[in-house]
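In the block that follows, a single chain appears as structure tokens, in the form predicted on its own.
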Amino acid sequence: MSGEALLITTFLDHARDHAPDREIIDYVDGVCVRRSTYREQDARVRRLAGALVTLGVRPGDRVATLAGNHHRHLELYLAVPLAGAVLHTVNLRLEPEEIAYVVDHAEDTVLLLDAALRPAAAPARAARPGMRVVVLDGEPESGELAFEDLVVGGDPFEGPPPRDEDDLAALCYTSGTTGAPKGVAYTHKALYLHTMAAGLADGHAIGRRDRVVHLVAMFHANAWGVPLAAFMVGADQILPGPQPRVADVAAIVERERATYLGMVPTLAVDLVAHARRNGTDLTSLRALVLGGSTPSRELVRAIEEDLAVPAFQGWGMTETSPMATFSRPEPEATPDERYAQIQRQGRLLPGLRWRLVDEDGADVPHDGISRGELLLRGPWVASAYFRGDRPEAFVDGWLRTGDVATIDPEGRLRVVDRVKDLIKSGGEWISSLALEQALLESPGVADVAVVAVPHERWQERPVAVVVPDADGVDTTKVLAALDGRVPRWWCPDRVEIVDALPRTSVGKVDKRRLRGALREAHLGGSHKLGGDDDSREHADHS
């Protein structure tokens, strides 16, 4: 064997040589603004890598991006590692002070940002005055460089990058829901193997004939690993631009005859409603992959029956690069069995190992009933956080996911809840996730979160925070619909109605904020349960 290093930059060579005329397509506000080929992108990426080296970027330096989903950001996915540096995709939904924290913690030497995000980057720039700043679009301001000038003026980078497969290629920070954001660093080898697994028939199964829409934010956990998978096989890549509306996404899929789309269930609900209302043809999709939270049974049914699109679910974490499992139903399954299988988080991707452990660290049987905290390890699973933060999240090389789950005898994962979101009432556990799934089937409920509030007798009791659908909701009927579907003592003590649920920077329900607001209300203080605005309007929360 040649012993050639596993470097993600080799995907660039493969796309250029074997899919030179496949397309990279940019949209802004639903309008196509640019089409290019892999041959053209290869030349741009190599000049950009050369320009970064000329700018002073050295092997191992961290280079940050603060940008939306467009071709320039996609070019940086490979140009930064090609220059031997580490791509740090900064979460543009973080608060400016949090952005400053992660940029300083990473010691980024260069920041490439969309012009509209200058205000969000201001504290980071003040914290690191020596950091070079490149504006990706528009005219540069004082002290900034123009991205296109770098591309046009750069000497093409030739030869292999001065890196080893165990050197870092990328860096991503968690959204910080349990404290300061934590950095997860990915090696070339980890991302290479993750990409190969994502391309498997039992994974995303992305192939050369696919036309992939990158709706998942490119700052978030390598955009689920889909851009690298598309590079690896030479699939067409479609970028919907900043803050695309659900109507824009539907129109792009129909117009471009896209075959693959990933999104969070909240947006999928809106996509289904839009397609029904407007008769949008989405049948070119061979896969609508859901991630971020467990979809309701009705959502899975609607995607498969009303849209005639195959639905799947992927599960993972920033710490797992991010894909760890994939839910692909058995071919002989009946429709009801298929929907139930898709609702589970699926089987472990080859190359990874898992355990379920109880509170004492003892293994729990994989019988589909016994619950335990899920532990993971493998070549693309983090074994430590960047700079050694939060060492208690790892034990003997295993990542403690913080998810409570079951694994059935056939190897299917079902996430029951987050450890921190379980509700202990009268000494017994209530799964907020299972209760939310039941409530989503109740009449008038468009979205819901269940959180614990203190109780003098029972220690904690569940409260449901509900977003009503367009026809409104009757809380009495919501609770009545739970009868016989969950244990009687699980039923929420009350239902709060809000216009929108508060969400984290990556679109997950911010239960910490909800718990705080409900506890303030319990103590008689002022509170705000809902989000600051209707976060379901835009598709950028993937």
Contents of the next structure:
Number of protein chains: 2
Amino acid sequence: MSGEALLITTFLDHARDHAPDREIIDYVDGVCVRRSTYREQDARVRRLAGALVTLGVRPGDRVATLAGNHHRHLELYLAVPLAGAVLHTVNLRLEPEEIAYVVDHAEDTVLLLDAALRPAAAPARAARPGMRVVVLDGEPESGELAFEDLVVGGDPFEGPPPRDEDDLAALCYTSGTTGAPKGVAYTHKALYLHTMAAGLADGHAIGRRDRVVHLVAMFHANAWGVPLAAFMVGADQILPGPQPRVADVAAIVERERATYLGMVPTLAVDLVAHARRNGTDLTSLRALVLGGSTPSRELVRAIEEDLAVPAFQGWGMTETSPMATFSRPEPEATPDERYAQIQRQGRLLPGLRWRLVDEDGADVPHDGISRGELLLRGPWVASAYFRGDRPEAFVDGWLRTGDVATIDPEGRLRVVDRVKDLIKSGGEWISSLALEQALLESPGVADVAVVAVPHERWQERPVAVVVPDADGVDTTKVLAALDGRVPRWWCPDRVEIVDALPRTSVGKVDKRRLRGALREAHLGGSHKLGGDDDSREHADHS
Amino acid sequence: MSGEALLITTFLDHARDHAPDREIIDYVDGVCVRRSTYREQDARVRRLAGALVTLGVRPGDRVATLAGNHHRHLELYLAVPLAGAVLHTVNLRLEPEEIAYVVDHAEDTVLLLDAALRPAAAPARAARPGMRVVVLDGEPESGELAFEDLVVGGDPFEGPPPRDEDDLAALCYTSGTTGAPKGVAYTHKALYLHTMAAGLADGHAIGRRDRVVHLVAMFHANAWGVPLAAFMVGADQILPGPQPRVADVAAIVERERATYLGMVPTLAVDLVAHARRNGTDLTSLRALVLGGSTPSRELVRAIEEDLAVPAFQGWGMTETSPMATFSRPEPEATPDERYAQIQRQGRLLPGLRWRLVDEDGADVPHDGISRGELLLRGPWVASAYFRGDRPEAFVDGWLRTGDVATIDPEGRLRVVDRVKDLIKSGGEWISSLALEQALLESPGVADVAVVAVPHERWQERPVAVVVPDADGVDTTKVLAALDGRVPRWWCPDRVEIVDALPRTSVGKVDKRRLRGALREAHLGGSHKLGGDDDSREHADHS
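Previous: the form predicted on its own; requested now: the form predicted in complex with a further copy of the same chain:
Next comes the full complex, this chain leading.
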């Protein structure tokens, strides 16, 4: 066999040669602002890669982006690896000081950013005075270059192309709620295989028929790997621009007859409500893939019944490139079985391996009942962090996911908790996630988080922080609704009613912040814990 | 990333862990003789690998099979690579002397064979007296071991497992009609990637929902790669046994509710006729994939309309592992457009690259009209033959396919001829394949081959060898039907009516033999050219 290296840049050639007229479409605030093709994009990407080399970018250099979901960011997804460099997509929701930390840790040599994000980048620029800065839109300010000048003025990249499949192509930092962000560095080979997996009929099944909407933030774990998959198969790609509202997303799907949309459950709840209210036709979607947290049964039902759109769940993490499992219901399942299956995290993608282990590292059975920490390994699973940070997250080449899970005999994963979110009460474990699911299914509850607070006698006890829905709810009702649905001793000692939950930069509930606040005081009936339920924000929390 | 090696043996683990209860089903003469599971198979494969090591098989050794499509052959597909050795699936339709040639060329250390094939193996055994011989079924004769003794007595393989993805896992010889057979050696990595490609939504899309029937001979280019794909996704596998008749195949599909069936067009014609005659319900098939030669429009129409089964075409060769392109009609195509699209060889699988070149090696445009020889390269495309045979089949790492083709601007391949089957008449080229297609669409024609015969004035001229259908046909009718459908100077100088066409060991028309016969004499009205239209034989000609 030819021993061809597995390079993601071959997907650039593939899109140009096999889907030259397929589209790259840009929206801003729900309005289409640009339609282009793979043929046109290919020329831009090659000139851009040439310009990066002229700018001094050398093989292996890290090149940072701080940008929303638009065609220029997409061009960088392939131009940077084509130049032999490593694309570092910086999480634009980090605090400016955290951005400075990751840019400095990665030793980025170039930063390409949206003009609107200049304030967020200021400390990073101060920390790395030699770093070249390119503004993606608008006029460059002093010391900056303009992206379009690079593209227009660049000589097409002449090579040498990346040669080794084990060379790095991309870098993402986790937004871990514990300690400093850790870098996950992706080789060409890992992303190539992950891209193949994204096209599998048993997985996301991204194919040429698709018109994918990139709602998942492009800084977030390679946007779930969907852009590279779209390149590979020549699918149309639709970029909704900065901070799209739910109404914008619905309009884009309807107008463009989009077929694939991935999003977090929180946002999907808003999308369902919007579509029901406005009668939006989303039936062009062949897949609405939920990820980031476990969807409620009612959300899955509403997507499948009210919207008539097939729902799926994908699961993974930055450390797994990120797709690791996919939940595709069995063909013969009844609707009730379907919803339950989609609520599971699903089956392991082929090529990966998993283990469930107890606290001593011993394997626990895959019986659907026994719980253990999930370990993963495989060609697109990290076995170390960038620069060797936090080595305790890996054991014998296996990634410790930090997730507590069960695996049923049929091979379906169910994540039941984060290791650090388990609540130890009187020597027994309470699953904060299971308790949250039960609470979410109670009348009057729109959103909920359960955290542990220290307790003198029981060691820890659960406290529920509840966001009421339009009908409203109170502590008594919340506790009454749990009766008989969870063990009596699981029932929270306190229920706090709040307007919104605090969230991290990628949209997960910030439990560290919640625990801190709860230790200090009751939160009061209408206290805002720093969360922001503006749906403009949720969209790129995914 | 973990840098996990890409080993096909990981699919064995995957099937056991993720689909333990899915089935391996054996049929003989249309009767089910065995039902087993991946769990049971896994234990057998591991003991078998252990037994092979005990037998003296060392990493890198070649282990030959001479066997039909049954579970023991399937077990060897993974047991041999698990032991670190190379599975050499010998074409059981070769002449005994050719079998001796390939076994000797490969230096096989063990031969595992069906008892019925002992006569075919006799010269090979004489040529390699040190080779261990294992009989797969029935009682061992003197000097032979019994397969079941190995499986029952073997200690489960303890390792070390194969370590390097660039190690060889399998070996097939082409049955080339020119010169001696050439070996194509497959690395673990090549087969791993090919298996991923077989699961792509845009390709064969083999998935967990599938129940695949292995009608394609298991000696033939890894049975198109379908068995490994089934392992990877945990699909059910149905083995129809030695020489199944068309009636058996139809009954198996109907009884087992099979979903995927691959076969050559010649056999598909018989299957359609059988199903129509008997009202067989084949609608459980989600895909009937045609390969080996271009199907007629009528065959495609009959599969889709009369059987109500979606038809596809896959194209490739032993040198491409073997899948290189897949023809999946566009979703919005009309029936007529669908049939035309399925008659094309289709789109290149992602990961591969192609070129069309003229006689000087210069690229010709992909305009759907310009013809050139197709060159291929990629992670599962050979860049050399085993032991360096016939180096002229490769140029700068590209495989010269020997096929003349066009590629349209949308990236659809159409193979129009073999380089060696073009007919040069008066300085211009006549496509024997295009002429055959036109003849096949003429009334009264069941099968046809066009070959060149030397001509004093024009250099070469076409001769058509026609097999009439039940309605019958004569020379005048054949020529009249061509009128206006091909250039006048393409019309064959002679039309020979025969009962059947001679075929090679893999079911292709043996044009070398036809040319020889035609040079010697007219064939006469009812001369049999050595072909055998018994459908029991066709089944494993695929």
